[in-house]
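Next up: a single chain in structure tokens, the form predicted on its own.
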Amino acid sequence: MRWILATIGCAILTAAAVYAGAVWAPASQEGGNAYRMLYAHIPLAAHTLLAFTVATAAGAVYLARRNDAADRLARAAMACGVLLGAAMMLSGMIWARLAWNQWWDFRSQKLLFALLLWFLMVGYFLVRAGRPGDARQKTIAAVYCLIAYLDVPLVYFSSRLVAGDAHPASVALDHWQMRVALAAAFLAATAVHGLMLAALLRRQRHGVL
């Protein structure tokens, strides 16, 4: 019953966030209605990085304590990262099509590092393929996380450090309604991320993932 209530709650929060961003908040003075896609893209990007961070921290705990619960958390968090990252990339591409009239700009360092990040998260499961319960494989996966995590600060800082990157380093929230809409989107993304993580951890206890 609680899973049903949690799912309904996430659906309500998501619907409210979609309404706030797509209808209630005004269009951006600079980006027009294309700007509305960022209400989805920004929280998805933040939670993708958060998922990778949780997975890496859990991997570090596993290396220090050989704690199987930490390994399970790392796997679940990385699975969330793959799903959230895919949604992040898709929403970013839609925004780019609306704002730049093209789906992708290979000159953008931030976009390339973000794409690399998603492939690294997928690669984590390739590293774990075969015998997921093997202690040596758990150790290799945890070390892989620590090394791959070097891409996370590159994703975050690249548009700030590289002059002329097409991807904006920040967004302008011209009106208080835009700030509320973005906050609602973050709240919805947090709820969905939390529900996904809990569901994946639960599936692990039943031998799935």
Given for the second form:
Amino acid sequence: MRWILATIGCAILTAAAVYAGAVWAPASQEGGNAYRMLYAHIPLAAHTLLAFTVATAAGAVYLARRNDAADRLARAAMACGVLLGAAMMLSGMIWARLAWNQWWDFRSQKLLFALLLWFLMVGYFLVRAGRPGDARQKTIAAVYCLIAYLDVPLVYFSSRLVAGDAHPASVALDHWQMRVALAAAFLAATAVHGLMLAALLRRQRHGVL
Amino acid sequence: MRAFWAIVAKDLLTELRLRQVLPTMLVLALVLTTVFGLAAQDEVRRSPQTAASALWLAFVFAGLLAVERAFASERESRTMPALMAAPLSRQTLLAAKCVSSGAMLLAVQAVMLPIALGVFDFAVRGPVLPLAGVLLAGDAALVVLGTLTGAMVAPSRVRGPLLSVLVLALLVPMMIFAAQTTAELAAAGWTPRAASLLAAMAAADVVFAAAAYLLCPWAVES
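Target state, the form predicted in complex with the partner chain; input state, the form predicted on its own:
After this comes the whole thing, all chains and molecules, with the earlier chain placed first.
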């Protein structure tokens, strides 16, 4: 029952956020209507990084304490990170198609940063493939997580090195409704992320994932 | 320290006698450089950017062969338990494996560099010392991350492909730095930009080495 209520709550919040971003907030002066993708894109990007951070912290706890709950959290958080990251890039690609008339632009440092970061997160599941529940595998997955997280600043600076700034640095949210819509989008993304994490943790406890 | 040098000497001697990876590394680097040279059109081939990127890709793939063997060979010859029982720390073992893989990579680079300079019509301007610095800084990251990951995935049945994917994902940023610095050296010589790029690479190397030092008790199997 709790799950059904939580899912319904999440769906209502998401629907409200979609409505606020897609209909209720006014069109942007410089970005037209394409800018509305930002309401999905920015919260997804923030939550992708958050998920990676949580997974790394949980990995570090697993190494220090050999706590299986920490390993389960790391795995669930990383799964969230991969899914949210994929959704973030997809929303970014749709935005790019609307704004620049192309799906992907390797000249954009942010796109490159996002893609390289996503590869690092996917790598975690390659480390974990096969032999589930094996203590050695949990350990090396946690080690990989820490090394991959250390790589993030380098990924950021290296993407700045090879790609220009085709990506819009910022879209001015100069109307109060835009800021409220963004806050609603963040709230909805947090709820969806939380629900996803809880569902993945529950499935792992029951040995499904 | 004696244990460290003993492992390095053992690895290099074994390689010299059996020639397990060095020839493969060299031929792979040569084939890759040729293929990249063929793939790029004339004007693109002459750009330092293309040449530096192709060169570093060839080095990464050659280096992957060396780091994969570092721990896998010990498992195959069933000497891993003996190494674990020996009175040496995991850090010493990892450092020795890094040095022996690094020596093999440097040997391949010493042969490859003049050839690649010819294939890509690539000239090094200014002093050669900074180029050696870039090679060492790039190799250090490749060898440290590669050997650590190699130790992690050594027991896996699919360790070869797995190691390639993981190391490539981890190394892409460092290789971007290495290729950019090499291209800068080729295009403009020892500029302040090249110096700051090299300093960034050295800083990243220190971070990776420290991480490998701290994490290797968990990464190297018991």
